[in-house]
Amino acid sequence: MDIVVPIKMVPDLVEELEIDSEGRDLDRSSLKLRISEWDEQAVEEALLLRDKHGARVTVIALDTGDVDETLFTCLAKGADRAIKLLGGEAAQGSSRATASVLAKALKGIPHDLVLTGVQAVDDRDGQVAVFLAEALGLPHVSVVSGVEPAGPNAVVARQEYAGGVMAEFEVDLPCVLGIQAAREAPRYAPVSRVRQAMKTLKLEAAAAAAPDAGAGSTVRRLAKPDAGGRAEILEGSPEEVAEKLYAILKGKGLVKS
């Protein structure tokens, strides 16, 4: 089985985010990027399938941020192949454009199963997997929390619903699945192993095709959220804190005497 995992570099939310001078995007001059946490789950699910059932895992990404280190990290974890798409800047910020670029690249890469993160912190729709499946003409299931082979030409995808309800779908191969969570926590690749991968392994590079024009949303304005009211710390013994809290709630009319 050939498994392809498209990954995306997204802003690291631990860092302070600034808006650019036009007010329509983040200031990317000093923006720190990291792999999307859902794509990290997709990579892990692919590696679990590889470890248990045998498969060839290819990771592919647009050339953004520190993508080289991220791709080498995937190789250090056990991926067989890593491909960097050069010149795909025009596809950034649009799920449909990103999907069209990935779809054109995938036509030259063997793929029985395509696993993507179900969403990302910086997109506005979480629809990359849907658009990618449409562009490739493949079946799609999203919000997946586990994948298992079902014979030579199908897989069973476990989809999560509200309240912890799980459904199972048998999906013909090839297909695209949007991964919500892998069956196990993403494995850790030690820095020493990543450095070894950088010395002994190579990233493949390919030119990104121009994205297709298509419908999508446009950001007209970004703004930081207004600061809320300050927090008040209640100090003292449990009895004193309880009395102070009661007085505050009573003053707001939230409790009756």
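By rigid core we mean the largest C-alpha set that fits within 1.5 Å across both forms. Numbering follows the first chain given and starts at 1. All figures in this text were calculated on a predicted structure; none of them were measured in a lab. What changes on going to the form predicted in complex with the partner chain:
Core-superposed comparison between the two forms: CA of residue 239 displaced by 2 Å or more. Once both forms are fitted on their rigid core, the CA atom of residue 249 lies 2 Å or more apart between the two forms.
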Second form
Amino acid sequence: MDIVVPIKMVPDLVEELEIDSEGRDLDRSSLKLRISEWDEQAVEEALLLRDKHGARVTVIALDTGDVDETLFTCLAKGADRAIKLLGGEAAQGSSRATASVLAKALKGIPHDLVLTGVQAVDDRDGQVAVFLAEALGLPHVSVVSGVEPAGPNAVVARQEYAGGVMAEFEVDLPCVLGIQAAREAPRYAPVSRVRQAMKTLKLEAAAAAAPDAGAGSTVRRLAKPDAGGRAEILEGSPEEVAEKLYAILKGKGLVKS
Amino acid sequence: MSQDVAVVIEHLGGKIADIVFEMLGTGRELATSTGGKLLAVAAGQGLAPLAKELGAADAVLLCQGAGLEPYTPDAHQQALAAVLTARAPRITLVGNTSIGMDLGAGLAAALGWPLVAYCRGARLEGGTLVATSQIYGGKLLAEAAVAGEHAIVSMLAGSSPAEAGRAAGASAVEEIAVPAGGPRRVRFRRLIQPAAGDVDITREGVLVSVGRGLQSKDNLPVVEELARALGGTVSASRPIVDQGWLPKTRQVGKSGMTVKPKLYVAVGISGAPEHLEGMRGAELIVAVNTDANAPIFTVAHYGVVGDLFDVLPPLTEKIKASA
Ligand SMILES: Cc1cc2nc3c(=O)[nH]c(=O)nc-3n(C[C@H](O)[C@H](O)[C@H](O)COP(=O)(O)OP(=O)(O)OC[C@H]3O[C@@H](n4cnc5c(N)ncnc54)[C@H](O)[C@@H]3O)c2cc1C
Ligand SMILES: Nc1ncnc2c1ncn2[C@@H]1O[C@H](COP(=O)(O)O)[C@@H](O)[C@H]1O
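Having seen the form predicted on its own, please provide the structure of the form predicted in complex with the partner chain.
Below is the whole assembly, all chains and molecules, this chain first.
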């Protein structure tokens, strides 16, 4: 089985996000990027399937800054191929445009199962998994945690609902699944192994096709939520804060006195 | 093209999702601006009882058939696409839920309409649809102008009060024929209920909820001790559960439990919309976070900007000493 995992670099939310002078996008000059959290889960699910049932795992990404090291990390974790799509800038900023570029690339890459992440933090126009499936004419399920083979031509995928409820679907291959969580926590590749991969392995490169359609909407303003309704911040040393919190909880009858 | 506003009615096991009533409220406001009707559209089977809860809509459009119960992404997309094609509403609202993520993008692709996702609000400005998405884990809002005559807007839970859309009483019900479909490539097998046996966090009066700020599973005692001192239980954000540090039964949020305790202490949790969805109804929310800009402070009543490892131990001691 051929499993393809598209991965995306997104701003690291641990860092302060600054808005540029036009007020419509992030100030990208000093932005720190990282792999989207759910893509790490998708890579893990692909590797788990490979370890248990045998498969070839290919990771693919548009060439946004910093992606090389992430692709090498995937190779160090055990992915078989890593492909970088060059010149896809026109697709950036729209899931729909990205999906159309990925769909064209996948025409030339064997894929029985495509595992994307879900809901990248900068996604504004919806689900790559679904747009990609529609462009390829394949079935899809979003927000999946847990994939297993169901015979040679199908997989079982669990879709997560509220309240911890899940629906189990049988999905014909080939298909596209938006992965929320792998069955196990993502494995870790030690830095030494990533360095080794960078020295001994190669990323494949291919030209990105032109995107078909964009988001159909244009950002007019990017802003921080207004500060209204914010918490009353308790100041002081940890001991002073503890006193204040204790007094508040006591006042509400939430601690014994 | 019509000026109508359609709301996709998500339902599971004979129950309408809460977000539907929020969207009916938002949809009514939009329909007032467009001058169109508010339509409730649903795919499934045996939907007549559900239609009775949709009195807030001007009309209920049902596409019913054996292959449409329970939900599958392909069958529901096809049925709803047929309804939306027939009615061509100006704006279609879907919930930003797992099902809504399938349907919003699926319908947008099938119909060639724009989709704006993760929206907190949407309004018309002189005929132009303007929708505000909450992105970057709730840290930023992106206001966008949407082109074209039709659009799909996926709404975040908690964007508007559900009361606004809860109205019993009959709306005109109309049946739409199920479109002929090809073979079903996604087949429903079963629903899996959450594992029983662990504590039920939805019934706890006090929750000390921990997020990625905990850094390591070995640090769990710091929050466990505070929970014990308060006579409560430890719950968590999604990453803590995904890493296997706590069981799924402890997860608060969109894909976990919705909790309404008397006291919710959020430590090392940033407050992403998916987390807030599960706890914003708590009576008293206290947040401890090193980042003064963390979105959790927008819903907390009291906040401490500081390191949980500095802030929690003296608080735990104070409570223990006073007991
Ligand atoms: C479809 C979908 C469904 C989801 N469902 C859920 C769900 O049900 N529940 C859920 O929680 N999430 C859910 N998520 C994930 C959600 O989007 C966020 O990624 C998640 O809530 C973040 O968890 P966190 O706040 O613990 O981690 P982060 O966002 O990483 O935040 C960690 C916080 O800890 C703070 N911190 C770090 N160190 C310290 C310290 N020493 N002391 C104090 N503070 C510190 C940081 O400032 C930061 O604010 C879902 C996502 C998707 C896409
Ligand atoms: N530039 C990109 N290169 C490769 N895959 C991408 C890219 N952008 C998005 N994706 C995929 O789409 C997912 C995001 O989906 P969503 O945010 O739900 O639309 C990511 O987790 C990736 O799997």
